[in-house]
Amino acid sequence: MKFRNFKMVSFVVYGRGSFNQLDEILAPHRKGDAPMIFLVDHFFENGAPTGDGKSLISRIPLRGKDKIIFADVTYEPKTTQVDKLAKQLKDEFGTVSGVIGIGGGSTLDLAKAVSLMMNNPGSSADYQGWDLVKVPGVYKAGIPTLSGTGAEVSRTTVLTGPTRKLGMNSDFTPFDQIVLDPELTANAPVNQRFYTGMDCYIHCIESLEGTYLNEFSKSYGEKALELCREVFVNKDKWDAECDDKLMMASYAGGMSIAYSQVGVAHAVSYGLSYLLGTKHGIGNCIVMNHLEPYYPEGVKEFKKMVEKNNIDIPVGICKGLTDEQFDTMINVSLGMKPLWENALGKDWEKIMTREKLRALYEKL
């Protein structure tokens, strides 16, 4: 048998206001005047404040010839705007001392990605896979402002290309560094924060519950299972000690699939987000609504918690597409095959049929 060596991040710092460290991190990082790329999510452009109640922007470090660049993530990240990203700092700078993504999941993914694109050649959509990648991208450094979707500890940078929507799955993916800072969280809204939230709590059903489990994987995700527990079943207010909570969950959520896999929510949600931009937490949610023949206590629990915290599920998204449509969903979502094994087992093929998939995707 042969196990896997997977790649983990190099550095973490962990702690309210750590975010202020960030000018004494990048340094010994910065090469000659070669600007450092600080890829923002859109969602800060306007002032947003951070726990402390001054802007994010105004708290970023920079240096020379460093650039702000706001990130749209309205969208999941397409290869296309990776492309488009990688070339204008090229065609600027020629090449840049590291790419920092500060904000959600989509963000810290487009900046892996963007990272990675800057010494590499040809589209990112040519290393959509696993193992593709073979040259280390520049430095670069995430930092979380959402917590759940473990994007800050994963090997992999989710996009969609022209034909699928798959990761960049490599060694070289990884962030050389996080800053996890539970006070960037503090003023993320209530819907998002949840789903978000739940994309961690739906991930950790899927790798304790997969074939694939195994004590690494299990000790990661039972601890983060816990802490999305408490924050959203146990407490009836939200408060600092529920984003610190969160923060630690998204992490421990992400190394538990590191070393196994995601399943069914995952793996149907892929085609959702393919085909209708549909956005990854809100997928799964909408997912995990159907799901009791495969995770009933999940889904249970699940439901116990979108009650608790009054958040409204989407429904009906699927309503009015064409058999076209459909076979396109089908297509990305069984594409996912190690999502599917993990969830099903071996013959997992002969489980989940194109006709019940369909079946599924006509519920949500």
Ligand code: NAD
Contents of the next structure:
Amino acid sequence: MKFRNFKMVSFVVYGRGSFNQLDEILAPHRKGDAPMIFLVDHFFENGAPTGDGKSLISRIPLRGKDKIIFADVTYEPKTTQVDKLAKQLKDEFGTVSGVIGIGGGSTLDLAKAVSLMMNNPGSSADYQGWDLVKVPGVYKAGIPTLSGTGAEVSRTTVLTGPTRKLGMNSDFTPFDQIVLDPELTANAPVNQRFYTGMDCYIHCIESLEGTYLNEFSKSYGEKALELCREVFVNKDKWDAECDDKLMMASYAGGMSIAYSQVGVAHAVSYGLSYLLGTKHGIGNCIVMNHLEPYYPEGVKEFKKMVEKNNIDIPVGICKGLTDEQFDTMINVSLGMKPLWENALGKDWEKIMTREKLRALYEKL
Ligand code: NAD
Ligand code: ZN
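Now show me the form predicted in complex with nicotinamide-adenine-dinucleotide, since the one above was the form predicted alone.
Every component of the complex follows; first up is the chain already shown.
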């Protein structure tokens, strides 16, 4: 097919307090006494409150055999973690009515992958790639508690597997339902909120400056960029309106890259993440800090936002690495062909040589 035909999220609810409708939203999707599984970011395990002061956990509408499982997101999701969770659920319940992910991008990705692995045989590592998933998963819903990754709308779930870090990209991957309640992001720490928010900003720059751009991507990308600017450039103090805007920026930023691609910051940051375990948001920021030659205006504005919001961006993280380690990062990064092609055009291999990429990694 010449034009990509996208499967989107089926249902979206947006608004402060919309989380309170969860019971009603899930009711039609309950299958007999098969439970709903709430996969919740471990940040909320000790009763962390959400907007209205009540703990998030106390607000989860548990019925019958429903279960809360806390997702350990100390490290970004792994295929082994997904397989273990799916096996645990199959052993305990046989089948479940659905998997509801509540958390940052890592928890949302885990929820999507576990839902798929409830119905697909083998290991999630077998499905890292494009359109390898052949059977729909169980019902899945995503409820973000951080804004920026766009994982709530994307058709992928990024997993680190035995040989690579790659998503399960498929028409079966998008959520059946997302609940966008900006109150849930209210207590995110300033640095984390910035790193994840910058993931969205960087998605926009990479999409808008990329060669894959079309009007669909541009329309969403420009709106997301405008919202990022409103919260990180124009506002002097973070408030509820910022949470509202950043949640919609994340959604629009995710929609923008659905039809285009990310670019240099992501391609380079994937190498860091694979070798050093650097997390996605902060890794993108570390790289973006040095990308003036590729995105001059975007990097200038990025630096302004870093300064205005008083954020620390680590430097010197590649100091003392061996040639072999640099080679590993370069291999992972150059393997992200569509990202480079989007950023630099069809002849990208002539532009981004191994030597040039090594020099860039040495700066980080
Ligand atoms: P995250 O989910 O990794 O969470 C970062 C930290 O914030 C964790 O310690 C978490 O416990 C904590 N946290 C979450 N919500 C919080 C809250 N409300 N208050 C305080 N702390 C909170 O961070 P992220 O930046 O949202 O997600 C990054 C992940 O998303 C990576 O694994 C990346 O690969 C993935 N990602 C996926 C897509 C996609 O399309 N599927 C796109 C971009 C990124
Ligand atoms: Zn990203």
